[in-house]
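Read the single chain below, which is given as structure tokens and is the form predicted alone.
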Amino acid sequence: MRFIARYAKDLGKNFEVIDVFDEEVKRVVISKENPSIKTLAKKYPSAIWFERKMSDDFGIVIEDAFDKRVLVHQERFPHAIHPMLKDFKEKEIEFSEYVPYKYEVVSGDGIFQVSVGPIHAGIIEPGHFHFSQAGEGMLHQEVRHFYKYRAIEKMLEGKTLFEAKPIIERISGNESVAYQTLWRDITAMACGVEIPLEMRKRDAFLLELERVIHHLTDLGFIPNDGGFGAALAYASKLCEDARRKMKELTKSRFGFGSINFEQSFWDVESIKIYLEQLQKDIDFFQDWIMDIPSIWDRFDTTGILDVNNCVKYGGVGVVARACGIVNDRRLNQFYLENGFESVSEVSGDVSARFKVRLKEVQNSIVMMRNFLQTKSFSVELDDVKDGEYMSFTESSIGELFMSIDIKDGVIERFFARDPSFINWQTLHLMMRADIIADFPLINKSCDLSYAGNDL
């Protein structure tokens, strides 16, 4: 079975801890008189964060855990709080002595310490980078993040799924419309309706746009890091228009506000010209690019992940299907009868993450065009039931997973699984045949969310 995520309930007297898999969901109380359970980790290594996240959410200890450090609570965070609690009420916390961080390092005669991060240069946002050297010689990357807890699990606890939609669209603004096909879907099982067809392909079309925008990025941030500012400039123009083509349908270059159960009306035609245009641009693009030898010198053989280490930490999306995986929401009737074809390459380097997402905005843009269509719709909502329920999607980085309790009509507990919080894990696997030059290229082949894995 495939781990996806582990996380916690606080039912009062007792803990619920819930495992997802892709075959099942397991389920265990656990008194919080004792508040202990068994690691996943050793079998699932990815479930480490999960874990640690949820003792200093929670105060649950993880028995045989071979890592025990705190995850989200930084250096002055007074580690005897556990905000996710549900008796936990405080505005502001009072800051503790400052604790450092033990970080994870290899020892030895010539090996020193380089630390990336948390600030950086540019618009990045905070994350610590500490890799262990020999020479130029990666030993040994950590990767921690968590420096932005904006605690959003909290912050959704008793809204209505309406209340809380402006901020789950917010989480992660390359995943914008991705997080919102969550929440559509939990609204629909939650109010007991179905979605329409037409509303369906709709929100797969902004889907697949927003899955073009993020692709282009990388598409032209990724040759930059490796020397080749020119591809850089080519697709920052067709990333600049397919955003202004997500605002002229959206009204927001993010997305925001874009599923709603209401179709407003769309020009197909000019869609359509645009779509021809950018199918121009890109087999262009893709001309140019495949015959520049110094480009695939820097690429091949860079930053590779093992496709056994990639089935061992679970890895989801671009980083996966690098690696020979088939590992895509998308493998589903709907998709498939509209044009989607699975697309995967099997060397897990730079060079793989990077083909993979130039054939995945040539298949986006086959499904847009099948996606498209001219019916209105109007989908009226009864009123919600509690209970829990659980969505998956495939984001511009691949799968997520969010889960909703409904209680008296308001949300008892969130909480999303981004795929960023399970790659960035693997991170550190792609570094030991490489120099520490090769690190921003190898990190933006992967392109991975701060935000979304920092809630």
Second form
Amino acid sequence: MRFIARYAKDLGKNFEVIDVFDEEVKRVVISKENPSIKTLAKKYPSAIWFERKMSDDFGIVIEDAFDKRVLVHQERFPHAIHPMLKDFKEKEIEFSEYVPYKYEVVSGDGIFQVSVGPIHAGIIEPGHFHFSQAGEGMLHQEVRHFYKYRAIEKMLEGKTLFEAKPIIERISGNESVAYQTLWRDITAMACGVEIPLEMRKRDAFLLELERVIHHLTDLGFIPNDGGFGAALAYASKLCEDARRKMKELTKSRFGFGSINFEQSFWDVESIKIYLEQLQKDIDFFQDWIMDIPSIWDRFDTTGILDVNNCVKYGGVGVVARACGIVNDRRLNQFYLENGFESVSEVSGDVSARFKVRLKEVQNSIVMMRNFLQTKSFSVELDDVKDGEYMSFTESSIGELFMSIDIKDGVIERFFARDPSFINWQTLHLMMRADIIADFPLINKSCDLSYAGNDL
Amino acid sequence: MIRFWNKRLKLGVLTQDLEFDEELEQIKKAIKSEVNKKFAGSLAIRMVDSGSCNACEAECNALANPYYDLERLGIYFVASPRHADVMLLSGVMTFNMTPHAIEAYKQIPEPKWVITMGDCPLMKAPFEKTFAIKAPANNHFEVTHHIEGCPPEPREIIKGLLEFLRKI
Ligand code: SF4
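Next block: the form predicted together with the partner chain, after the form predicted alone:
Let's see the whole complex now, leading with the same chain.
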């Protein structure tokens, strides 16, 4: 079974802890008097971040965990506060005394530590990486995040699904359409309506366009981090064109507000012409880049994620597909009928992740052609029914999961697991054979979201 | 590689919508002359994300693409606040990032300015105040200029930079 998420709910007198696997959902209720539970991390290592977050959020004790450090609550956060408890209603908290965080380090003769971040050298999101170094070689690295923690889960409580929408679409800007797609699924389920095929096609088109934009960004930045700037100039032009297309179709360069229950009217012919050009430009890019030995010299064997490690950690998305694991939420009839082909590589290195992106762009173009249609649709939404609703989709990074509980018409509990939340935990496994100068390249090849991870 | 250079030579300078190009060219000229006058030809910006959704960063990255190519005008995004004249701040100033954003600002040598970008730092984006948010940014910094939008598009950022340059 693949582990997907572990999170808790405050039920008043008790907590409910929910474990989501690919094959089943397990639940246990524990009393607030003695809120403790056993760790899953011994079997599923990536459960540890979920559990540390649960301790911060609710004060739930993970009895036999090997790592009980805080996760979300950083040095100056008042540690007695557990903000996801229903009776915590503060809108303002003060900085408390600075308590240093104990990093995971390897120590020994001549071994030293390198701290990077939270503010990095480029235009990137904040996060911290802590390295134990033997000369240039990386012995260990700890990823430490949650600098962008905005408390979105708490922010959404008490809102209707429609009030929550503008916030949900801004959880992670480069995955906005994916988040909106899950909001759509959950809203449709809660209202008890079927999503018409035409609407699903429109939304799937936008999701693929978002994927193309994200992959194009990386197809430029990965070679750039490998010292080949010309690729960035080329790919960033294509990326800009795609963003402008997104704006033309949705009024937003990031597709904010694009997934709704209203009909959109598109100029299908001009989109077809655009896709044709994009196809040509990508084919040219592929011929060109495949032919540059210095890039492949840099990419090959760098940042290898072993397939066994990936399975153990439940890695998802591009990272998993690059080590040969066919894990894709688009593997279903709807996508297969519209030209989806599952893409994978086996080497698990930077090369593999780069090639997966390149092939996925090509496959997305095929699907986008098939998703184009001119039939109209209309959806009548009924009242929202209380209940627990879950949905999955494949964002440009990987499998995205969202669960929303509705009570009395408003959100009682919101939970989202960005693919990054799992994949960040696999990053340190990619470093073992490389030198620290390779780190930016390896990190970029995964291109995970900090905002979606931190919530 | 030969094929690339052939294509490059054939393509020449990239233009798109002519009207927009002309406007952009005007703005760019104005920026260049302001940067020359006020910053001896090079304006160094340190971008600090204090808790954004990452769309604002993506738009700043877009400023380097061949359509905008901001570096041609003498504007650089630098790696360290110690090399910067301006802090460009995005995001809602999270509880966890606020101390670091303040520290980054302290590290910028005088004279220095703060420009906020996107609706987040003013709490005008859809995010609502929670205990984990310390925005608005002007509670923490003296903000010289604000570039609005959610996110502001590259051309709005460029316009905003010109407005800033004219202000000081
Ligand atoms: S202003 Fe809007 S686009 Fe920019 S970071 Fe905030 S939510 Fe994202």
